[in-house]
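Just the one chain here, laid out as structure tokens, in the form predicted on its own.
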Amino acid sequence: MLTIKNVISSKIAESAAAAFPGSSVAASDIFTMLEYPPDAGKGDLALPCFKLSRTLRRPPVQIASALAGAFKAGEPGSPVASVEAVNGYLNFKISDDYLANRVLPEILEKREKYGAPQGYEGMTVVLDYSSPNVAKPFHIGHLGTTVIGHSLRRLFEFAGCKCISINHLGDWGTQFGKMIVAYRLWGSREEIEKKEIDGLVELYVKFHEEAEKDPGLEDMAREEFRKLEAGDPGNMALWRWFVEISLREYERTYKQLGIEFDSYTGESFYYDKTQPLIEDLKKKGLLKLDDGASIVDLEPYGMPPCLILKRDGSTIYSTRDIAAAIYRKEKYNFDRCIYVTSAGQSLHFRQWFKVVELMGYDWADRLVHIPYGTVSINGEKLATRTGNVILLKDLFALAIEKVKAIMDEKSPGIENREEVAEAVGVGAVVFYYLSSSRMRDINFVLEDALSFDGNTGPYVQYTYARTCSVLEKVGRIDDCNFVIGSPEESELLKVLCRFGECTEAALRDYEPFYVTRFILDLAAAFNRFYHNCRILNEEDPAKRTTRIRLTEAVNVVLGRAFGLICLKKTSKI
């Protein structure tokens, strides 16, 4: 409805100028001020006056009579079908017609780019998300990062942003000393090629293990890390050989997911360009040393020290991220550079975007931490290294199982069931996971996520998979003035109108979670319509024509969602 809202706010600043001489009413003022009313039953939209009361010296009441008078509601071509003041509250019901024959036409002509959200055509925006540490597997605590990173991507590009996304892989530090320790305790080539990635995690428990009765083990890995850094060639064999492993990995996750990224680059690629940032920090009189460590002392802005150096010398991750960040600017010259982790590390990323301020670096404001709550397992945190994580591989496999014997049961000769089932199956997670708001808490009840009942994936995919079946039995149809003549009809397009504001305001929170409101809104909208209102079967005309039209509106717009939060689409369930 971001077409009325413009029009009524523009209206009521005219009535507020002619009924209160010498006030100043913006029309951008009274477009934050119109909101949605809880009860369906009082309008479509509605505006308090309270805030006006201030600025225009009157009484809520007073100017909310005085301001119903301005429109002529009811009037043929008027979004506007009646106009109520009702205790210090201006209720619009808006023009089924008027919606029918302005918003439908214009979601059937723009089709995929209707609803993208505006003023942000031409931005350069550098997303790094996903990131998983190479050696480790992809479990569910990485989805938060991987879905809420992509949907963002998707939904940046939706609003013609130009968007590199980039996979900050977790491909350095002391934990690769840890790894090439057990490997050569306890390790062997040919088990880890047998058993790839999980070979990799079972030396990985195991040196935590074993640390415990041994801390030695300990300082065997931060010098084999040293090793590495200093370029030792067994070392560095060793190294690029766990990253080959985990990509195979991983690439067979974000296939399931349809997920790419333009780039790989993690953390080693940034270690030869962190001694210029160093030299630099030095140059500018940032660099302090503290207990044999180098940092750059936050103190003065209320947070612990940055730590750039370790007493070995050895880099760690604030330095990589700053010298990340520089190399970002200068290749993408990026508009905003987002970052989407766990809010956990929230205050790393406060320290390293300080540094680069203190650097003097005036595009350090464009630096963007998105953080998202943290995931548990029946209420237990995951850790990897105690072996507590569920994985995503592992739970697709039982979502994807579970949808096959759903459809075996209910639909026996569906074509495509590998597809479908992944489609479904692997959406079945996403959609669980993206149903709340990013900074809730997760405790991931493994039953909750694979239901296939109430507001869930299979759910919408099914609603989505509904209108494909009917549009598939539609002949020949002439177009007609379109005619609204149900309630399930009007409140259908209704929650149609606010996709343009619900992609707006994901873009404004970085909160994919609207979109995930907004497709269960839709869906249920829709599936009313469906069952109470005949459509193929409709003997008038015009009315066949509008729930057709309808039906087609909802199919593209729900694909459309779909696609910004990385549910695949399916034809067929």
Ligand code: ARG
The other form holds:
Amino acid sequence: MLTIKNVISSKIAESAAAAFPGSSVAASDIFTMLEYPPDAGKGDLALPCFKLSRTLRRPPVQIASALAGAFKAGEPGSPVASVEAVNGYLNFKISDDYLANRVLPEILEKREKYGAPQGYEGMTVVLDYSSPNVAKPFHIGHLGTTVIGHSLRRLFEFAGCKCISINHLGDWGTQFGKMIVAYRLWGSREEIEKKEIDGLVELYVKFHEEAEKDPGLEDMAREEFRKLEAGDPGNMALWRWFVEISLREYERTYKQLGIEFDSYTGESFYYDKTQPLIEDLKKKGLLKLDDGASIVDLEPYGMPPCLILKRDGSTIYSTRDIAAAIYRKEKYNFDRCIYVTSAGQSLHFRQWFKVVELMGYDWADRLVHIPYGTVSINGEKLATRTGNVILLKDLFALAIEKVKAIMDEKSPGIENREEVAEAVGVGAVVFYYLSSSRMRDINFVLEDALSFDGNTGPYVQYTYARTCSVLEKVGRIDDCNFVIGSPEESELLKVLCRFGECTEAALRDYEPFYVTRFILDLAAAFNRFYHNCRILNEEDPAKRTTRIRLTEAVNVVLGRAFGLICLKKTSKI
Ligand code: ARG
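Following the display of the form predicted on its own, present the structure of the form predicted in complex with the ligand.
The next block holds the full complex; its first chain is the one shown before.
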């Protein structure tokens, strides 16, 4: 996409060549130097010329005035209305005519395709996210992997990639030994069928409480897991049932979020693929015995060893991750395989990525770990083992209830009350979560997330509904040359024309939060326009048509951006 920033960058590069013969400055370097000044009085885009001082060997003030002199602004069709040199900065004003007659028609023509990131088309991307551990609580700590992962998927799809989303369920491992012991000692079929995953979590918690008093339980659990690994039919049946019960709940949550997976091949799927891996590691001389366990030594790389087989010969999380990566490369031939998990697992990924590299796989550098920070609610941290956790479904339910109460007060009698409340309640949680960069630790304050006034999900969904209600009332409109009649309109278009840059940066840094920020900028600009400009009852026909079509552009782009961060569109609130 030819963005304004692109056009200006190459024109600056041309000006530099004209003003300083013999020197050369690349347009792509200029692109990264250009800034959007926080104070629009300084221009719409600015080039801090001190960044060119080294290359051009001149003081910034001199560079700025020479470039301003050489730059051709104000030509018909140019995006730049004027350029000015001020204190070593080159300040640009974007032309209203360009915004109205180039940017707006482009959005209306490309519609849902407007703003797609460039440079990724045709890539195959595997994304591994959400991946909860079966029979353990699906808690708010999983919100990050679930929504960051899915947003990245949507962004890659928007960029024209083939995406495969995989839920690498934690459906294998010693916790199943514990679950089997706990179920046989204290569980009942009816109870679990009734309470579903909550019943399983209760058993899991009880196991840990009892094991503190009676360490023998841990040995029993290990034995049951060993039997499971050996294919014991009774244990296999129980395990399958635990997985099925857990999936029932996950799928309800995914449905609320509008999330689907292409594959649910969890850890158990790789169980029989670990044996050939171990043989291969041995053959390549990478496996070492360490106090009875098998490891890959990573000391030369400044990391603790990567554990492959425990002393009792059972495989672990990393073994299955390596086997899974090899399997996925063969099956999907990915260009990138992305893993979204909490930052607590960063070392785990660095370790086994290294093992893949040491095995001689040249695609090891296509494995990417995307970490994120911790979540607490009203200042309280999570504690999984004690059962003192906030479940994702409870958080969503609470948000939905609160939205219903607000709706009953503000817009009683609304159609599809349940559906709208779910979209807004769940959306509020998602939006709040994606409002800061992924590595930031987040403290959830539900009241803030649900407010209709702040920079929240409900506020932006409300703004979207507002665009729908304007468009619903439009009768027939006559097409015309667009005219901009107010600063609010040009501000709004200036935000709209940054969408492509935003999606590209979001993919480059794996930061869905850039999209959230863009949505807030767009909503704010639209609301200023909505309050200060007449739309439907504007008398001048050309202005009226422009404003209606501008509202349509906002509707399309806002809706597109919502889709990128798992926020549902509602035409009414
Ligand atoms: N089940 C793991 C957890 O809840 C996350 C799995 C992430 N994916 C992977 N391939 N290791 O911590």
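All values reported here derive from a predicted model rather than from experimental measurement. Take the two forms, find the largest set of C-alpha atoms that superpose within 1.5 Å, and that set is the rigid core. Positions refer to the first chain, counted from 1.
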Inset, instruction - Look at residue 78 and decide if its Cα position differs by 2 Å or more between these two forms after superposing on the rigid core. - result: yes
